[in-house]
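Take a look at this single chain in structure tokens; it is the form predicted alone.
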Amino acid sequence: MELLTTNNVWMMLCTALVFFMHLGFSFLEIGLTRQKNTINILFKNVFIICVGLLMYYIGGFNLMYPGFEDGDFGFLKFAGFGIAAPENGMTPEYADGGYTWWTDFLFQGMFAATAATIVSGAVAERIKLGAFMIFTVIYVGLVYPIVGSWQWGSGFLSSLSIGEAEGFYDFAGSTLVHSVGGWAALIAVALLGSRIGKFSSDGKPQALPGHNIPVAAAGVLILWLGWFGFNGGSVLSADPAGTSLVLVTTCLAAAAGGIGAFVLSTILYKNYDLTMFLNGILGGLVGITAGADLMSPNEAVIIGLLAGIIIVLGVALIDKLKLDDPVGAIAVHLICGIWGTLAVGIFGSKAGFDQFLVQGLSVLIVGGFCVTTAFIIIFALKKTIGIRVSEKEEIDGLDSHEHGMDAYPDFRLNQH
């Protein structure tokens, strides 16, 4: 019982750290966008965590962990509404003594809301708030838990075998969390179109500077701290060897990601770009998330370094495709999420060609499902209530039109 208490307290602490990440996401999105949309961004992020938890309570948890039986293909099953604890839910028999049923729900619920937060940054400054809220309810309530059930709920991806590889592997969600959000962000940005002024008449990307880079930097450092819970909690116990290795690989990958992005962006653009440095850190964190428990420190540094390089190239690619992603969410969460997932087949204790094939096939399956569902939801919203604000609303700022208030009422002279 003492071990259960220790493990459970660690999981509760990690739950709090993942919750704290929502402040980091909010700060990052606010800092990299213009001040006239600050209230709107805060409203979206507060809505995501509130509705995400409620949707996970109503049915998401039981959709993600439905209890597939032996012989089931493991694609879709629902264990019912609500979260009534099973008989052994508060005993060491539940989850091998790692935590209680209630802690399990809360920890997983924090993860669920993260997928929609990724989309929020990519569509910032021009999406209708009502359309975004409807999308969030459906995507967090249905799409995220269904994909999660395929792996973490012992569905078909967990037993997908090719040759010697036995099942897809995604420790804390490079694919199941980050690229699930990233695929939706990609579709949303494509259907929304770019912000006014983002691309010149000849198609060249123009800088629309964020209004508060110190806040953005604080957001990234908060996210790095939160990742101690995101990856550290995914050990699902307070096992000393497991948690300490995961925290070391997580931190080294983050640091290497920052350095990789900073060095390459400096070589290419001849200036020290702080925003690229910050996104490199996040790319390293996303990249290590799939295999944080499998990697040596050396391998974690390589994965993070390559993720940082991928960020710089990914941001340039998104611009070349004339997609407008104000915070770099697609490069960070989708592209580095794919990289981190594939890295499990290249580095670490599961490395091998067969495992690489399983990882790649799983990325394609999840990507196909998320692209299809996100397109159906967002396209339906576009054709019914509309997804983009008017030109006047976008130019004036969403805060005054959708919220009737200003984040900085005493500093309107600074607005751009």
Contents of the next structure:
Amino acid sequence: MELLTTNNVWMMLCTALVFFMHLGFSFLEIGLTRQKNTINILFKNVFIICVGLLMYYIGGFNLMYPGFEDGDFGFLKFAGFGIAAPENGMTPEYADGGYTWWTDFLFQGMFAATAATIVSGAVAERIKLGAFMIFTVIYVGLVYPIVGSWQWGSGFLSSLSIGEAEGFYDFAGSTLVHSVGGWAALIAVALLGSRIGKFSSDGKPQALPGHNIPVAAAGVLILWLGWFGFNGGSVLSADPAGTSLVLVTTCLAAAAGGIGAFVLSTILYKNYDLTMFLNGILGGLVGITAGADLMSPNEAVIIGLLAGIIIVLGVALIDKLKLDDPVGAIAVHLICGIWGTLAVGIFGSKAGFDQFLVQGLSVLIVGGFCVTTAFIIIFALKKTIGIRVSEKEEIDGLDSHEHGMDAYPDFRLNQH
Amino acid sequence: MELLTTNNVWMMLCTALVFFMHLGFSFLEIGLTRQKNTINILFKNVFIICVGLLMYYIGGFNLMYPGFEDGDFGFLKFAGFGIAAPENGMTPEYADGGYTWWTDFLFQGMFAATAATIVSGAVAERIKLGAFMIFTVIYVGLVYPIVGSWQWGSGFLSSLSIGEAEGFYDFAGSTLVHSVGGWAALIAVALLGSRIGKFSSDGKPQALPGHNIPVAAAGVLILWLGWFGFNGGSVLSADPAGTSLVLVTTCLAAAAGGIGAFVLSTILYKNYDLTMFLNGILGGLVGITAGADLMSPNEAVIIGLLAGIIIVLGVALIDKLKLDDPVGAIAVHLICGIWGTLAVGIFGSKAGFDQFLVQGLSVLIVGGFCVTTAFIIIFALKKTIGIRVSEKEEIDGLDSHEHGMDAYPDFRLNQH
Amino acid sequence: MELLTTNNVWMMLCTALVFFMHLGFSFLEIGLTRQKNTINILFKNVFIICVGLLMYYIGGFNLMYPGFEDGDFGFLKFAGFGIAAPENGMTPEYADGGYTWWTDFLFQGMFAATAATIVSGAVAERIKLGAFMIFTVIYVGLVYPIVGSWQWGSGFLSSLSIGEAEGFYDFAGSTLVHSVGGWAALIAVALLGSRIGKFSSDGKPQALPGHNIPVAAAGVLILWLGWFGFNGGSVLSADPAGTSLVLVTTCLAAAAGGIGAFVLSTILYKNYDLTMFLNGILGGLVGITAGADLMSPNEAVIIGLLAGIIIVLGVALIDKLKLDDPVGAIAVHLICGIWGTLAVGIFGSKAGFDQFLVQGLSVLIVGGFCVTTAFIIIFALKKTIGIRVSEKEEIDGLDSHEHGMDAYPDFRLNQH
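Moving from the form predicted alone to the form predicted together with another copy of the chain:
What follows is the entire complex, opening with the chain shown before.
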């Protein structure tokens, strides 16, 4: 019981930290976008948190862990409306005493909303709020937990074996969270098209600078803090060796990711690019997430450094493909999510060619499913209610049209 | 001893989270008010934290828990100046091993300042700083701990019985914290009068928009995070079943509160109102606070949803009554505080008509005392040093007159 | 094992909180400086976190704890590249079961970057980024861990005895962290010279107000939160009596520091100075840091109050000496760091004249070393690559020249 109590304290702390990541995402997104769409982005992010939790409560949790605890939970099998704990859900028998059933639900519920948040950044400044809300409800409520069930719900990916490799491995969700969001971001961006003015008539990408870089930087530091919980909590107990190693690999990869992106971008672009530095940190964090418990500190540094380099190249690639991703979400969450997933086959205690193949195959399976479902949802929305705001609305900003409100309505300059 | 250590870690974490709520309150208040009063509001909030802690140290704690631990603490009985721990204060004998005496003091001390913070938002942009500071010292130093002693200090409310109901119930302070602050806010707003320009000559409320909505939104997310500690710590130990249920009910009520306010305000006002969404979240949080440990997740969702609806109606009601509450503190903390307190008689494991009566009676008793004391203090201040700044000062903004400082003195627009 | 798990959870939480202090430092620095240098300051702070962690990983940790755990770690003795845990590093045998080896590394690593962050604020708005980065690498990578090894690595300061006093005492780093940073700040400011316009032709200090005071205030509250981990974690276990007392003394000193600075500055300058209030809080926090575990709450209040008074006088003194420290880092970290260190000889359970002498002597030894090394590094940089940006760059702002970026590039005023 003492150990359950301690484990549960750790898991509740991690739950709180993952919750706090939503402030980080919000800050990052509003900071890197234009002022006229700030209220809209905040609205989307607050909506995602609330509806993400509620969808997970209504059905997501049951959907994601279908066979969990001897059939007490089935596909959309509710105990009345919502959730209900199994009899042993508060005892050390549940989940090897790593946490209580309530904590399990809440920790996983905080993860659920993350996938939609990733999309939110990529589609910012031009998506219709109604369409985005419908997408979020479906993607968080159905797609995310279905993919999650394949691995974390003991589904087929968790037993996908090739040669010596026994099952896909994704510790805290480089694929199951970050690239699930990233694939949808990619599809959404492709179907939405770029913002007015993002590409000149000859196809050259133009800078559409954000309106509050300090807030974006704060967002990244808050996300790094949140990752203490995101990865640290994915140990699913407070096991001292496991949790503390994971925090070390997580932080070293973040630091190395930042330095990698800083150095490469300084060499390539001859200036000290703060945004690239920040995205490098995020890339390192996403990159270590699949194998944070398998890596030595040295390997974490290498994975992070490479993630930082990948970010710089990835952002350039996205631009070259004429995809308009205002916050770099595709490079960070999709490309580094794939990198982190594959890195499990290259570095750390599971490394091996067979594991690499399993990792790659799982990336493709998850990618195929996410691309398909995201396309169906977003395409259906496009053909019905429409997904893109009018040109006038986009130029004026979404805040005034959808919300009748400015982000800084009373802001004045100092008269002195 | 292992369990005491774990419990104490949880309680210290919760203490830190409740402390952090003060940043949430500060952000919410400055975001929803005009730029010219920003320094003043920050000053008030920082003052409240410091003086709240010190007043609780000088006498509040002893006053709130008078008979606690076999008479070692009496009414204003100091061990010298300030506080001193009882002999067993660091052992598992103290408080059933839920925490140490030091943690007890600090956790409760962090709560104490909250009541005054609630008032701060409602009276913003027109109250004299000196008058507010005097009010804070008295209200935090005397009124809050006296009311607290009636229930949490094992006073008469805790044994107020009607029929089958055995005592008032207020888990984490819907009444003892939030409505204690809310009643004073109501009185203060009534005695202060509305801000210049808030009501037109024919009595219609005018929008006086705030100056930094992103910061207000961040404030709400920080407050939600803080509520993990506010409610989670009110279990007074790390008991796994208790704490993790409380976090689930707290978060579900917050999410449902947001959605409730969002849906109703969208229907009523035909636009996506971020401020209402945010206040709905806060309403859900305040609403669940009295019974967070008694409710099932389903009940928490219902309580939250209703709180969200109450917020939308409450804000309109306050406007109709020509009360000028710039941040919606009365609707959030007073009205939803009452709602949450009564909900303990309607939902959850203590529900029943007798309990409902006890809850209602306690709301009236606490309300009567708070209204009376707040009126005496504020009326006395009004008749002596005055509580309202001059018209010129209000129009110019309090920052330049009281602080000789702008909030963004060097802010410039981009010249490109 | 249960106790190790709990201790380790606490220490990981404290590690996360100390990490979060970097957001606090960043916010404080950008808030109190001019908008045109915001990107530059954020870049420096993000760089410090990343490179601080990586330097500590490459060699700092081994350097700071050279003889730790029976010779497994020597001076720059790597297990391959980077760090490697000893065999017992995850067992209760390590560090009396207070934490695992990984947690030890990460907690200490988060401390390491702090010293450079302190310097960052003092030299803001005029230092060359390249020079600052080189300085940071050397100071964090070598100077900080060498000084740390003298005390926390069981070096000669820890056994420096005079009469009855058995060794220097610095609980959480008033000297080893704060004044290590503060001395370097002093030297750097002296070698850099003041910002253009800071002193008029007749030598009078001019106000160069910052651009975002709310962000600076948020920074201070985040730093206070972080200090829960900074001091609370310095117990090096979750020992209930130790940790909870430390949080109480820390918070009371912070509150008293704020009130002390508020009262004195109001008397002296006849206005309610928010910046002074905030710096008083920081002064109280730095002041209690050396003896947070030795003091009673009453003593903590006195130490904090005096620290608040010292801040007001210290800021005036720095101005008088024509040193230009935009954020008050020297008064906060150096002067209050010395005050806190000496206070261990005056108050609390180690008080005594002999201890006072040991404390003072240690301040001088550490100060001598830091002044010397900082001077050598910065003077060498000055004579080679130069440490100060051109006059044009300083007037235009560092953001446009070094980063090609504005902090708020798309910020617009409300048109209504």
